[in-house]
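Next up: just one chain, as structure tokens, the form predicted on its own.
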Amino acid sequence: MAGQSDPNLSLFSAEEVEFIAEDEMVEIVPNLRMDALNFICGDFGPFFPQMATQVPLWLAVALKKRGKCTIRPPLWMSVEKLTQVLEAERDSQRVFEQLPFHYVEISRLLFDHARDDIPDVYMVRSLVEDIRDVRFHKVETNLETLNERALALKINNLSAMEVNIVRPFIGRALQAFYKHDSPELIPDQERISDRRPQVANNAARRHLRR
């Protein structure tokens, strides 16, 4: 869909919501011992060899890289499970299949740094972009009912990146439309911007994970 070919009509870039994935929690199994790790965004740890533990997947990913541990693929991240979810995702043209909210993400961060982790990782692989693939189409079905008339448009269980592409669309479409139909109900973009104080932004930013 539109979104996918070009990433300034989305609100995030992809590598800003893979950055938000990064705080999900996964499972890893240390292959050492190390004291507990201390950080702003809560402790974690100690650990112990071949003791699993729950950490975020961009500690998880650091500590792979460094040869500290293995990753565990969530369970949805298996063949049955991804096959089960793929055929009903095919067999209804409405309903989106619950996964993750990060799915995208998270499997592509566990393809890129922890391969050797996840059983037959190649049928993963495929399996997760023809999900991918089938529920774009579908949110592209679903867009296609837009008309004057509508309010809003529900679609439950969708994803981070698929709420991200098809967000900014939606409500330049339902805009189009009012201010088709009720010119005066829409606020002029550019008035507004010219009226809004200006105000400097002199905090930190904050970096993306590598």
Given for the second form:
Amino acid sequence: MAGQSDPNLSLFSAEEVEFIAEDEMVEIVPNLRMDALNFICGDFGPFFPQMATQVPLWLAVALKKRGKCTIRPPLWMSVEKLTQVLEAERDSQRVFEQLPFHYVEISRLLFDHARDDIPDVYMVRSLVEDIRDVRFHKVETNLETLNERALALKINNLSAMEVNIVRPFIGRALQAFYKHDSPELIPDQERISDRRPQVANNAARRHLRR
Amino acid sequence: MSQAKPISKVAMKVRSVKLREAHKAAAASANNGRGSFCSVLWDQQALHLVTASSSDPSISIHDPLQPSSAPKILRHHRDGVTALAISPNSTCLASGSVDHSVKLYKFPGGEFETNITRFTLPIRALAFNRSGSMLAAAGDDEGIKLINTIDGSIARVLKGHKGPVTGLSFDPNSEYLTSIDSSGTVIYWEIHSGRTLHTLKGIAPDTGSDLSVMNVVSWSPDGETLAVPGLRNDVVMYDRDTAEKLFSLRGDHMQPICFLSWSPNGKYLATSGLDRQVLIWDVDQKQDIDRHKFDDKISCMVWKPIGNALAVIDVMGKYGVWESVVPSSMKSPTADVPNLQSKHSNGLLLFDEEEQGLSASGSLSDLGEDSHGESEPSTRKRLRKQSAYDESLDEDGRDEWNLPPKVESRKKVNHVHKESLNNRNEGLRRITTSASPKMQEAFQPGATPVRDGKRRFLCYNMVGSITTIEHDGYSHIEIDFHDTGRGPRVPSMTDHFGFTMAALNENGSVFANHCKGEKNMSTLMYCPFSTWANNSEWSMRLEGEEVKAVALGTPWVAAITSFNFLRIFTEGGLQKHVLSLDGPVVTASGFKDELAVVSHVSDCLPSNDQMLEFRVFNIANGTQPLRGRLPLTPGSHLTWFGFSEEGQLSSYDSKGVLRVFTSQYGGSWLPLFSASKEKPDENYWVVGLSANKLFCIVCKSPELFPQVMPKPVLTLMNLSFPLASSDLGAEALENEFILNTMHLLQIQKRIEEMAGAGLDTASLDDEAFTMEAAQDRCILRLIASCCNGDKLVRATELVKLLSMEKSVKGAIKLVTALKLPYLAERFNSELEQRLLNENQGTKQTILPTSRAGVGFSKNSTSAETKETSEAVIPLSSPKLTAPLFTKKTKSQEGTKFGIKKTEQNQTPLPDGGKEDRAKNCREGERDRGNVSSTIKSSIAFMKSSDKQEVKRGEEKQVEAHRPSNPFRKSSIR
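Having seen the form predicted on its own, could you now give me the structure of the form predicted together with its partner chain?
Then the entire complex follows, led off by the chain already shown.
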């Protein structure tokens, strides 16, 4: 896929998407006693040992790195649930299963930092990867059906990472279709695009000419 | 020997017993030898007679009512049939053969079912247990196989006999199996464990290689005695449990007995000897009552299940029915049949699902008939005619209803079978316990029971946990703190003592073990976590005495022993006190200075209620501040006992009710949590509690205890009173209201204590103030819901409970908004009353108030005496002390206002009224003070109390939305 091969073309880099995902809440079990933390994004805690509490992922990872907590993997990150999702994904060609918007990033972060807190980590990891592959493949095959009559594209339950990859391509593809479909609009379109930021404009044009 | 034997009857019977040819091959083989062992049996309704011979591969099912008609022949074996058995409900026939196989048939149809097992040598004996779920088979092989009749699995192989096993008998209670071999050795087996209980060598005649005669054993139908042929031509009775010889029946047999059979009621015994006689015995009288001489040896006999008859078969394969065996003057052999359990058990279900599914009608009639017969043991009408079948058809409809659950139960019979054995044992145990309810054993709070091969908690509390696992005779103990940052790191220990209890706090841990044997002494060991001296752990050995419970506090260690001694040690191991307790200890818990011990008061009630008593010792002062009975939910026992984070005594029982001790009503236990109101599939394993929350580990039912791995996570549960469901529909609010009241009282008590000890109560005052504010908010919301629910009287009661004036005003606003002008008027008059009382109270209560002031804030000593300072005290903490005032001034006011009651015409609620008065006093006093001079007072205030207090006071005003005081405002202006 266009976006997957060339990260420069996507709107955000993978790291940026991950950064956004770090604001998702996860449950941790701290092993220290600590007063409440007051941040711009909100107040978390107070923390009591062995009592589960909700914190953003970035805080969880930070605490985990210092050995101050264990992260409880979210409910969807269990082998049963993921197996279910994977089967459902494989069964239907068009529909995407409901998964957290940031499932790729969350699972990645947890695999990197909290391997010991996830039961059956290898299984879970391979399941998540399988699900991701199946879904990307589905997106790709679905995009093949994109034709000149399409004015817009609606895909439900697409996750952040997936949408980040396909968005530039779809945008440009639709634009191209539109352009080729009605040649009289080309100057018009270009005039409009002049007002847009220069970078995006250039990138789009280069791609289309290729 | 019976002298009164009617000879005429014997003569009559000689005519009556006619033997018919059943197995000609037997007779044929008999010509060249000694005959062959033949078997006979009745089905349960006595509708069929089944015969077989060890020299004939066919099994015959005869109809005793039509003896001349041809029997139904089952030819499935390839060699002689040596053993027959029928399931107790007569749905299943089993046969064992010289061809090494055991086959099952449907009965009475005779359809071949399955080869349920095979041996390597001929089968000699078969027996069903009473429920029909198990078949025992044995023969020349070395082992006795116990076969699950449902799935054909081999439940057990019992090995112990040295020769061919010729007889098997299940004890009617299905606890034991006895077997006998051809050398005369009898073995008692315990079925559920497969162990040999007793081996009786050579108590029966050695039949050697004579295959026409087989040694047999037989349990009496009540299961109390076992009949075995004896060595002296007699029958010897052995005891059920001890296998001791009880008595023997000796009489006219000239040669050893080769077969015996109990009558269905166990009153009579039929024996056949090698001397070709059959004798009938009255077992109770130990006398033979009748006899019959046959042409050949009788190899098998069986009493008719219904009626007074005995079926016999001889070694030539000839069978017959001896009618009216027992003289009519005596009790019938089927009267008073002992009714043991499991008449209707899964033995009914010996056949496959398809039978019930596909050919429902056929099988239903079979099953129906049989089960019907079971429920009516003596239906003689069946014997009348062949048409018994037809009769049973109309009952099928009824029996049909019984089927589904049975089918279900069959699927896990393997399981059920074992369970049923266990259950029976448990049942017995339960019977013994219910006969005399048991006092609960001593336990440590926060300990889990031993699990094989798994780590378990010796102690789990809010500080950390101590776990242990036994491994190769010694244990590994690990101590973990929940707060890894603060707690010391304790290396894991190898424990050679096998500690079974432990307690843990921040400073150390104490361990103790139970005596395992006589040599093993009970040891108590204390390990401090951090100490300045090396080797500061210590241990004590208690000779002849066993530690039952341990507890830990700062700085003491307590152990309660089997002698009901409470031994108190210091942290360093000094033996400080030894006290004698009243009763056997249940558990103990420590918190700082305080040790709480629960002990039995008496044996428990017949209703299985434990009678427990608790007492609290203050170790530092050497006092016993509290003592009383420990309440429990009826029928439950104590499962956790300890202190809350704040030091409140708490208990949790097996019915899931948490109780907290309070000083209210002279010291009472409040039920603060009930597991039954929570999710039904969860069990709560209590770890601790704070003022508002219960800390517990949630275990999914039926699990009662948490596992060590994965690390359990504490769950917070809200405390709640078990309130009745009121018409208001605001349980949460009502609950909050009561909880707040309780907390307020607790705070006040502590303030009093602190003040009594001359300590600073400022922080507690703050707490009390925020609590009061919260309480007022709660009351306001309750008023709102009362108004919505049209409970106006309740609303006015609530208004009187409001502690702040602002709240009363808020309440007035609320009811005005709700368009209840009448109520608003009442509230207004309530407010007016308050203001009025204030002014009245001012004049009289200045002196008492100032006196009371001494009580609650001693820190402001210098200013106390000054007139001006009177304004100061309330300024520093005006509202918070209201309830305190109430208490202090109650008595004084009582006397002072006693005279002026008419003038005051107070509210009917005495408490509320007094509180109001107290408030009024204060307000009025402040009024005066303010009027006199604000500046002065503020200066005095600065002098009297430190600056922080001022700040706090101000903060409080901002934070807690203190009601604006009209008087003060005016004075500031």
